[in-house]
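This document starts with one chain, in the form predicted on its own, laid out as structure tokens.
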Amino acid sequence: MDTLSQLRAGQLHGIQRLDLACGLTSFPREIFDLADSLQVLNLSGNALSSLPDDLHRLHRLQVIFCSNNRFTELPAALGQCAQLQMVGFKSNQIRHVPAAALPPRLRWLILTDNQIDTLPAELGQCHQLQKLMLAGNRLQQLPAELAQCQQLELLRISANPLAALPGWLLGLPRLAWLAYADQPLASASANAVPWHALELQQQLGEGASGVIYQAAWQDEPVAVKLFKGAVTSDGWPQSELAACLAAGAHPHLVRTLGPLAGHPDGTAGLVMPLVPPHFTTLAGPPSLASCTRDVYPAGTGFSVDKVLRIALGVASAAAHLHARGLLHGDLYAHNLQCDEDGHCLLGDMGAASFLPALPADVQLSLGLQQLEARAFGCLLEELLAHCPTDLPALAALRDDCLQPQPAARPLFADIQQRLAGLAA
């Protein structure tokens, strides 16, 4: 983390990111010192509640992160930010978007835990927007527009009174990981595991939605979930609790064993099976720079058997869930354990939605289960990316989940059949 007093002393000179979070009520002027080089800004933790009109000065700026400010309005001087692709206010009190506010090149933009609840049309206009992150406003309708977001591959629309899925929304192209649970489930109460049962050790990691640690409970290891807020990024904690418990067990599926009660603070959470330490995080999550696609470690290399295992093992997960009427919503690498020989786990239910249920709905139902499958096309190009080995009947079945018309993507059924076949 920079000071102010190194910005103010003119030490920062040439630095490409700027991290400030020190009680700011105000845009500190000597930031636009540094307009040659700066490239990402963030002002998170602060007391903002405006941007100066004059921001474009900083002409390499790319990135700008605002969250846990005070701004009401997202800022307009944002818009004229000729280079800006990543703009982040979570968990401000904004309640107006205004079309000004919206950079031409826009790539991602977060607004979860907002007070929005309008988009302007204008929107749609941000043909080069990836990734929209809209959980925990207070939306009842997308913009129309939206469909012409032709780019959009995530979109987080958790926690918001939403009268119903536009029918737009399953005809975009690239669209595979949607997260759409409307309401605040209430906290299953049964197999729950009582705070003070718990021996809290270590912290094993940290996601967008909560931060993991590892606990004795009964004298067996497990992995304890406590999630950082009311909302997280992908929605309420109470509906991924909801979906854990909904998806039973599967042999490639991360177990939940129950929600955690009696929190001296009342913070939500999970407790889990301890996954064996053989097991590694197959990739990292994307970066500011692949925006929609994980980042694997140098020199990751597969074998032809430990990709068939893996996307095997995903594809007859992902087919258990949608049977138990749920869409799993992050079907990525980086919520895959995996041992050497390719046997992987698939965990953070975060994202994850009911299916519709009623019969009436079987199409919309089969649409979003054709919009993962896209998912599962983006996760088997990067494993055959980094395969030596030329495989075409695996290279068939990922262009066929890639197919541009949603309609034309195979269910996870045949996916696992035709997976199971190849394996054999």
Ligand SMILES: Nc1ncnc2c1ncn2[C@@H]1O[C@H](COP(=O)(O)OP(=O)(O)O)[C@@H](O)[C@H]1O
Second form
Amino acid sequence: MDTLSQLRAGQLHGIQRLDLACGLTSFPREIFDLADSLQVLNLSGNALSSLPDDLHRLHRLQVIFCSNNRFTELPAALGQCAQLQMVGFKSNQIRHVPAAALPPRLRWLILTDNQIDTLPAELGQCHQLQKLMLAGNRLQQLPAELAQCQQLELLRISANPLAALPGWLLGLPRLAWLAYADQPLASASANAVPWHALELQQQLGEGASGVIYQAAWQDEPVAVKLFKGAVTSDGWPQSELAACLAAGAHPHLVRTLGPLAGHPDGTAGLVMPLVPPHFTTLAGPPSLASCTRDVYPAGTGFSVDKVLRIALGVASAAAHLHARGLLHGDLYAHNLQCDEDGHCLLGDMGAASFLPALPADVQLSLGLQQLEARAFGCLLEELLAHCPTDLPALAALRDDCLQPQPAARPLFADIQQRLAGLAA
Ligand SMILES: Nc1ncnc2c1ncn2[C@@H]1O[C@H](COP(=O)(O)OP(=O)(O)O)[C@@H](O)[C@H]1O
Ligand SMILES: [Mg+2]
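Having seen the form predicted on its own, please provide the structure of the form predicted together with the ligand.
All chains and molecules follow, beginning with the one already shown.
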């Protein structure tokens, strides 16, 4: 029996999570029979354009996903849901976000790939907001009231026609992961790898923006990233490609061979050398509960040497990117592949943005680099939390990188130097 039939037959009593994707054009009222248990409601992939006004009767609801539906407005009913923390409406046709739609405990708002040109000033009253995903809209500016969201840690505003990066952004004490790349640069066709020359093999991994396969190209093992859509939560695939090419080669960066050309469905992609299989991803991406912080496998433990080696590798990669005029934007353990000894490679330039290069923008550029220093502080905090030995010098570096005053944080050249001194 399919899930909708089970719901209608009253067989789902007591469940905490409901996933329904079956061409719904209206909200099945039977969902209210689950009100005493339901915490996560996923209605993505239907044809819905509204939610019932009494949605708040789902009084335990914490998470709602309605991606890939037909909403043109963020439903005001959401704002009445007292426990609701996470709201996901990616890939609808939303033009209007009423202030009334913002629930009081909002932590995580996903409005990627819609048609929003204005956000309500009341977003600034969402004091628990940690993660805000706005890539792929029509925003020319952000409400200045967002400066009051002091818990905001991750922001995606790429693929929007923003006039400028607002200065208050750099004053946010916890912001650590930012993507703002706007128009995709004309994609360089140099070094393009033709689809027909690739022999596609097994899937290697998957993130929010792409699926990665192993392949053979001219008898060499390579990895191919196939993008999931024209605009992903991090922005345009073409921006990622431009950033990869600008990044150049570095011993602690995943290299790019070139863009994929000639995919039969027009799918965008990029081709990389294969990272050897003895490298594994350092951690899993954030969960619904952890929101902005990575999830490490149970039993994870790092030696002092390994912590130092990983930290130094990442810091040198980030210093290299900043020197080349790039902000990574997604500096996370889940974007690091490491071997047993702590040799690591930073990948996934999907959220990367070009630092402002004009002499007049020096302060802005430094501020953005100090924003990324906080992401490094979070990573160091996680590494140290999994290391049994006390390391006062590393703990001090972590604390410097996590300073709530962004201007007080070190730049990566300095971070790298301090780590190199410790490693010696
Ligand atoms: N060059 C590569 N070689 C081997 N595996 C890779 C390579 N690039 C990515 N992967 C695998 O795919 C996963 C997701 O890649 P990533 O670029 O982070 O995608 P997304 O942008 O979707 O997050 C990685 O965690 C890793 O397991
Ligand atoms: Mg990734």
